[in-house]
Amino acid sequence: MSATTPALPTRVRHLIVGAGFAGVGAAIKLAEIGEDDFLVVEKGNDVGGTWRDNTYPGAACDVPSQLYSFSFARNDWSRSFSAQPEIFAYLQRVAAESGTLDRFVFDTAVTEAAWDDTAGEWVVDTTAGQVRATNLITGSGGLSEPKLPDIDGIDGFDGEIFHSARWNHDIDLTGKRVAVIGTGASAIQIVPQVQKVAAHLDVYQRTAPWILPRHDRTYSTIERLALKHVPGLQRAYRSAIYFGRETYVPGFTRFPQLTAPAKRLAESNIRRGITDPELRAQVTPDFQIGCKRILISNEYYPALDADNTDLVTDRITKITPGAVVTEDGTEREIDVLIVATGFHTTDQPIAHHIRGRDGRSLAEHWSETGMASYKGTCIAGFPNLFQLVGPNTGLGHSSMVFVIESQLAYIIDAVRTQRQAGWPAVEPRPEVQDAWNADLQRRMQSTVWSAGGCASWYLDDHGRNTTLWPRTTISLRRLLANFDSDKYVITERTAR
């Protein structure tokens, strides 16, 4: 796609950053209301975001396919939980069929976006030049920038080393001694694939996750035909999955005793996948289920139980040119080091590149209080900035595509209101934003994420959960249904 992308214009009404689910959705929804003066800039060479970049063996979604897709763009899914290639192809198709790809510019990263208060617009510097925009819509996502571990000597490792999100497909792991650092969502998909081909595999676990069985299956031909052609059937599948997932929320947010059946299922998954009692004990978490992200896999525990795999729970102290050394003094020689240590979620990289009315970056604002916004979408002091997948919009139970669509409804209504009222700029009132976040943090105190006895990537350096939404997604969609202009500061028009 990048070969046919247009040159960068000098000014647009709407500039969208990122071309994953959020960016593609924003482009489609703006076009639907006749707001055709927009541009999408993407640092990668294609649409897809997370699903373009994460190509590691076994990469797949842990949300059912029927729910992890746009409600307005149906797809003939091949299975109940889709793998990375199928989701990537889906996004490519949706973008191509939307008629908006002529306004996507690839291989273009934003280096700085600064609000010009005099002109009433954003001045955005990119690797392809400068563009000015009335509205800035960021869809760069919370899982876009890999986080590398801070381990002594890692830069001096002589073998092959790469992050799970930057998989090196030129490296053949067959017969190699491989180490995987991390036991999160990516790691539990990678480990079974590596175990099948490696001569030996060391898995370094800091914290054991709770893992439920993955109830995945291939759709039969008859089922696929029915889903494609029977009116309302796919919508019914999607609704059943959605409301089933919503039943998890009370256990996460108010009544932890409701998670007991899930815990028993996870414990059964351990017993079924591992025969060694000592190893079973090592992989059994000591915190309440749901406190950290619940994972799903049928293959991870058997891979750990295999003869060519060792689970290492001792802390890593350093990495030498050819080995990993743990605090007990053991030195384990390896050929390849795979780091599956997650992403910058509570310190979003794009926040360092966006400067508001006072000249300070979003990251500087958030360094004092932690990530905070109004309705996860707009931020005081940053006029006409709309953030998709912003603070406290993450989920521990359902589909982020549902959240993105909910935010898009809010943003589109804001854009429509701006246009009809002739407002040059809007931003939430500081006291409104403060009250919103105070309520979020108050609600968060009773959740399993705050009181479940674990430390997770949901928490920032202040110990605040600025990542997850502590209520149902039904309530989130209701709160984002309409743009509440009475909660905003409306900037008067200024002469250019």
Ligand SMILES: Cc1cc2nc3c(=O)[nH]c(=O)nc-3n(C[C@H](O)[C@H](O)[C@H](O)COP(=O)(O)OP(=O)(O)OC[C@H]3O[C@@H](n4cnc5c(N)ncnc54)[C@H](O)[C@@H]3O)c2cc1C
Second form
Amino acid sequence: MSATTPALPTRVRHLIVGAGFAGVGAAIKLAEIGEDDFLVVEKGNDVGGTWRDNTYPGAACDVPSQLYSFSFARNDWSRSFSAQPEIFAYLQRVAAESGTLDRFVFDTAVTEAAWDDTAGEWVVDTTAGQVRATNLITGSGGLSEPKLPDIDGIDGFDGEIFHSARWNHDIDLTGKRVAVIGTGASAIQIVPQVQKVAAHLDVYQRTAPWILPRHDRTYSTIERLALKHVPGLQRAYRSAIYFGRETYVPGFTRFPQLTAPAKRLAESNIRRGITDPELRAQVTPDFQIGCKRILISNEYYPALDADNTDLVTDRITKITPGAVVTEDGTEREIDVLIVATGFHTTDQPIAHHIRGRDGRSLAEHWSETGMASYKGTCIAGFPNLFQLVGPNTGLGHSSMVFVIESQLAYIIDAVRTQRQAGWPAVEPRPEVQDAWNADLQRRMQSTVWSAGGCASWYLDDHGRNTTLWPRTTISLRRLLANFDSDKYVITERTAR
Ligand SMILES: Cc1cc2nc3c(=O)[nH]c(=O)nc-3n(C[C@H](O)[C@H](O)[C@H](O)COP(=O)(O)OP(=O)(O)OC[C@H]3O[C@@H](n4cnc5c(N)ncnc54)[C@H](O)[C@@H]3O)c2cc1C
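Starting from the form predicted on its own above, please write out the structure of the form predicted together with the named molecule.
Okay, now the whole complex, with that chain kicking things off.
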């Protein structure tokens, strides 16, 4: 796609960063209301974001595809939990059919974006030059920047090493001794695939996740035809999945006793997948279910139980040129090291590169308060900045595409309002933003993420949960339905 990349204009009305679900959705929604003067700047070579980058064997969504897709761009999904190639192809198709791709610039990273208060616009530096923009819409991803573990000696490892989100397909794992560090969402999809081909597999676990059975299946031809052609069926199916998932929320946020059936199901999943009692004990979490992301798999436990796999729960102390060493002194030799240690979540890289009205970066602002915004989207001191998948918009139970669409409705209404009223700049009032975050943190106290007895990537260095939404997504959608301009500081200046 990079072949069609346009030259950078010097000025646009809206500059969108990133071309994942968020960036593609923003482009489509802006075009729909006739706001055609926009540019999408993407550092990768294609659309897709998460689904372009995570090509590891076994990569698939863990929210059913019918819900993990745009409501306005249905698809003929082949199965309930689609694999990465199908989701990636979906995003490529949706972007191509939208007719907006001529405004996407690939292989170009935004390196700095600073608010110019005199001109009333963003000055955005990219690896391909500078662009000025009235509005900056970031869709740079909450799980986009791989996080590497800080382990003594890791740089001196002589074998092959790669992160799950940067899979090296040139390496054939057949007959190799492989180690996987991590037991999160990506790791549990990778481990069964590697176990099938590796001579030996060591899985390094710091914390055992709760894992529920995965009800994945291929749709029959009749089901696919019905979903495609019977009016309203796909929408009804999607709604059923959506409301089914919303029923998890009370258990996560207020009534932890409601999660008891899920815990029993997860325990039976362990018993079904693992025969060895000692291994069963090692994979049984010691915290409340839901505190860390609940995962789904039917294959992970049997892969751990296989003869060629060892689960290692001792802490890794160092990595030598040919082995992983744990605190009990054991040295396990390996050929390939797969790092499945997740992403930068509470320290988003883009935050270091966006400078607000006072010249300080978002990261500098957030170093004092933790990540904070108004409605996960707009930030005091950062005029005309709209952040998709911003602070406290993550979900533990449902589709992030639903969140993105909810935010897009709010941003589009803001853009429309701004245009109609001739307002050059809007930013949330600081006291409104503070009240919003105080309310979120108050609600957070009773949630399983705060009180469930686990450390997780949901929490920042101050122990605050600045990643998850602590209410139903029904309320999120309602709160983001209209741009509430009375909560904003409006800059009075003649519109350009
Ligand atoms: C393996 C995996 C599985 C997942 N499964 C699910 C699931 O089943 N359900 C669910 O709801 N969520 C899931 N997620 C979360 C997922 O990230 C979101 O659902 C969704 O894809 C986020 O879309 P996005 O556009 O906000 O971000 P991304 O898809 O991460 O896209 C961000 C884009 O911004 C680009 N970018 C970043 N910085 C810059 C810059 N400075 N300049 C230019 N471009 C930049 C990146 O290259 C990337 O293309 C999963 C995540 C991972 C990693």
